[in-house]
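The chain that follows stands alone, in the form predicted on its own, written as structure tokens.
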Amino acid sequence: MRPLLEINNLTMDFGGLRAVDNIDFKINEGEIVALIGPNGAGKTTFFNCVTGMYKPTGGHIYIYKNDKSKKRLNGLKPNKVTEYGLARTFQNIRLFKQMTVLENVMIGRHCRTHANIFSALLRNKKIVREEYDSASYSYHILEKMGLGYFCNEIAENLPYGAQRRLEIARALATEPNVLLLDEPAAGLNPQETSDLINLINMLRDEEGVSILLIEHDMGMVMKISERITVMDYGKKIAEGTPEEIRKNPEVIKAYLGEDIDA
């Protein structure tokens, strides 16, 4: 499988507190990856510091483009980031609430797209028809994810799983090869994960994004992940297949903060 993302020794420091230590991380076309642990592990701050929105202490992070080439991720703006590839969603729901759920996605083509200010305001043929592009496929995204009856209601007033949704859609619409999903379960009822799980699988098997995701639903991490990661301080304590983190030693100490062997 061809790489996508290559971590190497990826370290950040906040004073004293060493929140990720020499973590190396990949992950591979077409493959769901999850990255767990408990609380204060290090597994958001691993998040921002891969989308740019932290610059790392130390390590390597690169993307492969699709000319096979990889890119240095390590100092750039999230928004340059995102160009390359990259793209996330926040454990708290971030959209632009007082605006159509239209708008949101479409503000996620700004990466994909020419216009600036100048030209928004002559508004020549080759913008008008960009932003037709740009409204088509964003509309196109919401009826892939079940959104498009909403697409003129305002964000705020949408159910909180069609929110969550919502946000995916948004980091859908920059194009990503990698889509970073962080706690995409959280607050959904039952039904609303298992809608989720299949959405997951449906990115991957028909849009051809990989995705990695930090979630705290075992339930959900085992059914979907292929590989999970397993980070405590800071560090990566365990790396493998569902069944093989099930049985590792090291997790269950982790999750349940006491010697196994007690």
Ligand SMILES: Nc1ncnc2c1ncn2[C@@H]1O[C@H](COP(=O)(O)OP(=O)(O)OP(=O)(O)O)[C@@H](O)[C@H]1O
Given for the second form:
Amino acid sequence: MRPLLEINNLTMDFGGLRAVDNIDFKINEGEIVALIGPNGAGKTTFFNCVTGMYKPTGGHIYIYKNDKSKKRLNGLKPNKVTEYGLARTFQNIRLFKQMTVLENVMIGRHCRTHANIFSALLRNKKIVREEYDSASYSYHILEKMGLGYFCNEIAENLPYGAQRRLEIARALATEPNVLLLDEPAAGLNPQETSDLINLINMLRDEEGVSILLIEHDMGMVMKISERITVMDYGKKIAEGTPEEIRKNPEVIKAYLGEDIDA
Ligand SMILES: Nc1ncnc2c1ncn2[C@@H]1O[C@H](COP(=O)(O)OP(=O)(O)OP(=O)(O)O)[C@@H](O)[C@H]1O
Ligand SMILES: [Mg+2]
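Alongside the form predicted on its own that was just displayed, please also present the structure of the form predicted in complex with this ligand.
Time for the whole complex; same chain goes first.
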């Protein structure tokens, strides 16, 4: 299996607090992997370091490019990280609320287009063509995500579950090799969660995207993941298949009082 993202000894300190402590992690082509752990374990901070929102205190983050060469991502800005094939969604939905659904996805597309402000103002033939292509590509993604019907709707008017799918659609517009989802099932009802599971499987099977998801819904985690990494107090405390994780005493201890046997 070809690795796509490789992380060694990742550490992030906030003053005296070590939120991410020496984490090693790897995701291969075509994998669906979950990152779990109790509240405050450091999961979102891990995502923020990997996607360039925080500059990690220590460690190395490498992405493998399509030509199989390796690029170190430390210190790159989030938009550059996206260009290298890593996209994410947020724990709290972050959409352009007053824009249409299609425009929200087209913004995601921007990192794959070439128009700068001057050429956009001049609106030459190439730019008009590029805009047309961007709109049709974005619409295609919306259709895949079951959102075609909403394409001209203002984003904030969408039902909550559809807004969550729109966030994923926007991330997909950047053509990622690896997609990081921060609690995609939060606030969804059981039917919406089951649809989301099908959708994530479809993205892996049909679009070839590898997926790393942070999730508290253990039913979903156990059903969808091939591998699970568990964090607690910034440290990786376990790694393995859903079966191994379910039985792991360290994990059971970390989740004391919570039901991981979903
Ligand atoms: N920008 C920040 N400045 C200072 N401390 C932070 C910052 N971001 C996160 N932390 C702290 O780092 C620790 C890990 O937080 P993080 O949000 O990564 O946890 P999490 O595993 O995503 O939790 P949850 O499941 O509740 O989303 C927490 O103690 C948090 O308070
Ligand atoms: Mg979090």
